[in-house]
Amino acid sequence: MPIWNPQDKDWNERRSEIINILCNEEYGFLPPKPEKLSWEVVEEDNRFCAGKAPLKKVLLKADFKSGSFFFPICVCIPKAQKKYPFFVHINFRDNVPDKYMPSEEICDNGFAVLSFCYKDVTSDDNDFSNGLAGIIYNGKARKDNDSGKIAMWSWAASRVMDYAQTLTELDLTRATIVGHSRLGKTSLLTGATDERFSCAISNESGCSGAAISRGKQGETIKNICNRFPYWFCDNYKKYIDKEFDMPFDQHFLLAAIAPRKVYVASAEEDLWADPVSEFLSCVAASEVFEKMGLDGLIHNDNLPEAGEVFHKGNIGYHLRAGLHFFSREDWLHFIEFLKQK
């Protein structure tokens, strides 16, 4: 399925077309941008990582004409006076440190960290009446083309954005959004749709976010749409049992993050997932950034074993030993990445 013919159009025309289906056909499209933002820090930790980055709450508060919505973010930042690369991490839980999110070693590697709980914008379920889903909604039902969850969460990462620009600690040209799983497609939809972030990082989003559809083992679009239908719009119902007629597959979501940088990590025992799909969408994709002249995926002929990093392209991968989960060897891989870079 090829993505892009550049005797046809410009890269910026045919980007915008494969944002709009995907947000058409996939994940709805994203809430409107607040009439306003502003902030409050309502607590400090200046003893935080032994003081060498304090740790701060921030409350944003967006307005819009039905009314104002809150959430809470943590921001991390290196003491020392220079600018720094910076993670917007959106996270299952609002800990920090976390499992998921080593905080101290990221800032030790010379990255500071803003962070988020997906459940703080909206809940993870089929009520649209709370958080940012009740501002957008208001009662009213969904239309086929709606926000599901995923487009509520990604804005709420865009809003971080906005609130990192004001910060003089942080180089706005190394910005990185990171999520793993469900909030790893939330990643990849927010680097495709924010162009202010430089690279995406998608940790094992498998179904609907890094992993090709077409011909994929483990979790299929059937699945996800009977377990969790509220992640997404409803026009992605009618592709259950039908992903050869998708006018789309996620190597598109892949390749309209170019020709900024995208990361893709698997886990060989994540076969729900499906490593082996996920790594095909990152060759697809690579059509893109190598009719730009850029290297895609710089990879061998063979599929990946467990162990294998690949970072020298504008799209980066790699294949963890174990089970579905967020390790700190991920982290330490997306920082070597983007170091290099």
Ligand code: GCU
Second form
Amino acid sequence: MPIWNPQDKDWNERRSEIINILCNEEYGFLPPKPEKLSWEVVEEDNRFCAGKAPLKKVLLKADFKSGSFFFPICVCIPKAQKKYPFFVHINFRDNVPDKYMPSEEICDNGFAVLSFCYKDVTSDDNDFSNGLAGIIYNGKARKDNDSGKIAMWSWAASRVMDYAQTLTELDLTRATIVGHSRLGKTSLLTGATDERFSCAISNESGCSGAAISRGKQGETIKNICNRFPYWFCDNYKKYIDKEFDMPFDQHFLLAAIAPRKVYVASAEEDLWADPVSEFLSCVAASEVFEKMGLDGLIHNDNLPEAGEVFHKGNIGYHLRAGLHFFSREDWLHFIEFLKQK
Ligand code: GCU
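What about the form predicted together with alpha-D-glucopyranuronic acid, after the form predicted alone?
Below: every chain and molecule of the assembly, starting with the one above.
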């Protein structure tokens, strides 16, 4: 089934339909924008990264009619006088430096990095009464297509982008959203829904992230819905053991980022995420780029081997040796891909 038939409708229209399908059937619709967003710098460390890239801790405040909600972010921008391309990193932890984020090396490579801890937005469990979830649901029952937790973390990444737009040191034409694993799923959803990001990166996001669900090895929709039902909307459960009946698959999520750039990183030993299904999704999503006259994934005509890196097209991919982890090696590949554009 083709993702898009250009004779039928233009890409903007089809892209909106795809996002609508993904939100209605899988992640739930994202919460609305707040009435107002404001912020306060709560801490500054001018000695961070030897003073080359001072660190600011900023508290973002989102006001809704039903109440206000705060979450902290870390902002690390190199000091020299130019506009920096930047990452918004949805992180597992709330401080820097962090084992999943080599801030100094990112900044030495000429990128700024803004990060936040996903659990500061709302907890990673079935409790919909805390943080953003508490404000949005406010005791109301969730409908079948209301935001799951991934959609809420994604909403927060877009608020970080709202804040980034006020900073004169950033090159707003080169904003990349990035996350690992469950937060790689979140990164792709953010790239699909928020066109201010010129690139979206998924590190080992696997099931319900970059990996195609049909024929997937390792984690399946059944596994993920049983263990983490709250990441998604309730409609997603319809597809347990029904992958072949789905009116979409995960390559739709990658394609919804086109013509902007997408990067999928896999790890050889991460069989739960399934590197082959992540790679096949990139191959399938290339259709949309090619129909636009652009290159999708440029790859060899065989499954990748550990150490292979494909950076020539608008979809980037690498297969790293080793385990499920967000490593320095992954970051360096992303930086190399972004520098060549
Ligand atoms: C679990 C889950 C995955 C997820 C991963 C993570 O392994 O099954 O879908 O990507 O956690 O976020 O680390």
